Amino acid sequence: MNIKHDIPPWFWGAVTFFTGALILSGYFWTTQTQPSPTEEPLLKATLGVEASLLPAAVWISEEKGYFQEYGLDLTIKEFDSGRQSLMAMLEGNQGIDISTVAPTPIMLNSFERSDFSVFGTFVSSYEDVKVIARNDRVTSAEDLRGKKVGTPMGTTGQFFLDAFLTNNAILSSEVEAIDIAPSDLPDALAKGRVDAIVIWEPHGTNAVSLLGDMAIRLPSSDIYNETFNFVSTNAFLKSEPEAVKRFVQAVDAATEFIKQHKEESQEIVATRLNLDTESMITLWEEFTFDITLEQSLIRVLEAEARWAINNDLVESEQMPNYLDYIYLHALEEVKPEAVTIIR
């Protein structure tokens, strides 16, 4: 007996039908229970970041879209220096959950409270900070003595003032440091309020263009090597790890961009600071572009901390254990071989 041929005609169709049915089906039932990375909700975090082209990386997640891509709604605030924004952070009244900041602020905070930490370095140069000065008034390092030097204190403008006039053999109470904003340097010293400043990019780019001719900087290179940081509160990494994971994958996301496409991360950060491009392309090659949490940031936070005890600019002689100032799940999860922090 030939079975098909006692089967309807129909049958086979309605087979075909049903079939395509149920895999359809399937496909959407799998594909509203698992939804995959960008379908999932975006993650809100506020980062306040300082307005400088340290935190490149920062402005290429924005232009390029890596923060939403990596299912985070940021939200920026600029500030005038690293310092400004930890303390915003650190003083919880607007909503900073993550700042940039240097070493020297997280050191001199370290002194007085433990509920933050690091959980990523993202740029390091030897030329950032500057020696500029007035080349009426001085024309070499031994010129500084007697003379007013502005940099803004509390940051690492005040720690490597300091490293720069021991390098030369000069006591810090030969100079006259004056206190001043970061983006008021450059007036200052065209002004003659002050005969020197220490500031790092784009206000150093900036002095040199109103002072012209008058402008000299001081060689400096082989003193410090600066680091940006992300710092977050311990509040923040125990209640958004999620957050903070999102956030390191973007940045590490920018940092790969920024090493493929050098000329456009030069005009996307050139744009985003208002600095000429030609500037831009010159200042590039002062820094290293990635994001890590290297053994180096503790020696240099133990650094700075007996600096800051032997001059008393804290009133502990106990240094922090900065082994307790350091969130390393985030980038262990991310990019494990980027950490090298022996615990």
Given for the second form:
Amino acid sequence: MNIKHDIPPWFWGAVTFFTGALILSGYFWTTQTQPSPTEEPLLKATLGVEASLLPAAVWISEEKGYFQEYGLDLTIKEFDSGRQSLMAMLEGNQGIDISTVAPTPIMLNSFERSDFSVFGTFVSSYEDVKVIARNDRVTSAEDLRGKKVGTPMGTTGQFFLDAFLTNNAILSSEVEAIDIAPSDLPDALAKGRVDAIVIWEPHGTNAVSLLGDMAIRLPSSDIYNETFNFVSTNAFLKSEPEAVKRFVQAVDAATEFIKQHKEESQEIVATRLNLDTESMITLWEEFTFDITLEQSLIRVLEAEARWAINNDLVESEQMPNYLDYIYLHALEEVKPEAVTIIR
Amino acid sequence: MRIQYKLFINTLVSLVLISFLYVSVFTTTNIISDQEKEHVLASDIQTAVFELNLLLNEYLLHREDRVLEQWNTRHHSGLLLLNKIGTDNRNQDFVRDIRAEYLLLDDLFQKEVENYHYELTLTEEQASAETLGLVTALQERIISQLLITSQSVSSAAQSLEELTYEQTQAAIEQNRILTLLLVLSFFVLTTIISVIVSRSIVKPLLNLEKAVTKFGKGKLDTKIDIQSKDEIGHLASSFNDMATKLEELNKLKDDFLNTATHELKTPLIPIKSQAQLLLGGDYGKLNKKQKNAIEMIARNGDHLNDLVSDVLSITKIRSRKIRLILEEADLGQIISDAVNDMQSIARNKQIDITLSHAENLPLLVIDTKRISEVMHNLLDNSVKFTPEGGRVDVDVSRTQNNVRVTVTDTGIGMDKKTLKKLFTPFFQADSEITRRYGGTGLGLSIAKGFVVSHGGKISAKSAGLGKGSAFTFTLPLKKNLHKPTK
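What would you give as the form predicted in complex with the partner chain, now that the form predicted on its own is on the page?
Next comes the full complex, and the chain you just saw is listed first.
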């Protein structure tokens, strides 16, 4: 008996049809569920970034080629602080389109201009900003009365110093705050120009290394959850929304990489910033890497603005509406669940 | 109904049931989907209320205008959600109450904003202690009412979320049970229908198979009782027609053989008697050539007579027309006579025939002539196939219900294939044996027919070619005869 004759010819047709349909649906399903890097022409952008640990996602994305992968030809320019980077961008220097910056410079500039917006917070930490003192002059917060404290004025350092003093029932007027650039602070402390400094990483670790046993860190946890944000001019956000979206995609990919490959990420950042890997590992645990836009950012900006108004750091007494300084579209498109600003 | 229609209906019913199952599962899945949408909406409303509370606290703390903008946007989006929810009738009253409180919350919030802005616009002259007191008292009442309402809306939103969650879980559970019941019902129904359909096809087929098997064993009067009007019914009807025709043809053959053998036998009697008279010299002395010729005529006449008798016997056996003349007889004597009859032939071949039989064998009710013929056939067979100098032993014994007779020889023996067909009419092992030993090939078939007619059994054994044979037949002690069918 010929078995083939027992199977009707339409059966093979049906099998072929269903197999084909299965393969096609599988293809479409996988192509739809797996976001693939864009194959469109690269868009140009320039990023001004603080050369510190905080923008680890930028260093990872640069090393792993995520910017190119997501269709962005990104030029990275390093600055000593986020404030310097922001100012360069706002003043139109060095062609900066996007800047990394902490809330304080954003807040201070918001009283003078409204041509820039935050489009993402990419890292936060309660431990990044620290108070480090010489233990031959200061052993506790109370000892700061009448002492010189160095910090970059107009930055998070200044806001942090005021919050620290308030928490320890010390008036700002009881301390002499001296404006020193972040990278100069460890040396200033070591040479005794100041008795204490308020500084962020990696300068904090550098100061401790420089002073050795003479360094003391004053307890300051939970005072301030520092965030680091991406800011761009409204002109760039309006003219290049696709570039901003691709930038967010690349940073999000880098953030995922950090979560899944911690040690490799630490090595990449340590190499990039020429830091000791061991101290890097300790600092790393203090950061939370995630790209978000949270309601708390607005409250922090408002809190800092009230501080600035109360301390006459700004001329206006009118609180800016920080909703006008937020650009939601890029992150809403890439990762909508990360946007918790009430809307 | 034709088999293909039965199978088509079976498939159609299965397809209808599958479709019903699919529609039922699809419908219940849609119900679950609606419940899940309701639950997602309730969760979103809960989030909206939570965020409004957050904004309320922020506003009461810092009075930032930014909060007003966010409040209005969020309250509006929350209201849209409340307008969407409530497709489930069970939740409509609940949703109506929440909606009322939700609108009240906004109303109070807007009053508080208005009151605060009014306070800001008061000039120093207007801001008398009395006016400020009234404004502050109103503010306190509004804020107090705001906090109570926000708490109430939060609790209600949480309850709605929990309620819709429970409704979704209940719908999933109901769907699970319903699907299980449907699948079980489907399984039972399709099984019942398949069993009914297959039985209506297989049962007639089994009857047909039994009938064909019986027919193949020679029972030509077999008929199939199948009433169905399908292909199997048609086949059974054709089979019955064929069986009837074959039975008629068989009867015609038997009648022909019966008539022919009788007609052949009639002229043999005068041939044989005239040959005996010639040989006895009644018609004068014969010379040697004449004597040889007449002896040959007599011998062939005898052979022809035997052959016709055998054919007549086998015809009667096959048509079950044997009529036994039963009487009480001494089987030992019959066997002893048969052995004696064969002694002279055996002696010519120097074959020794021995007989041993048990004492006090009872008398049996048998047809003496037929049983004697059986015994002669067996002995003739053994002597014929036993070489010179061999031996043939006859043993008669009694068992509980039978008398057993065994004829054992030291003859040429048989292989297994031959043993199987030994009692088939006209069978002989091969043409060489037929040429060498002669015979009609009917002897053993006739012996079997006669023994079986007496209610006995007959069998043969052989250890193989050249190793002799043993034939055994039994006869019942009690009268237990096969009745002729006609």
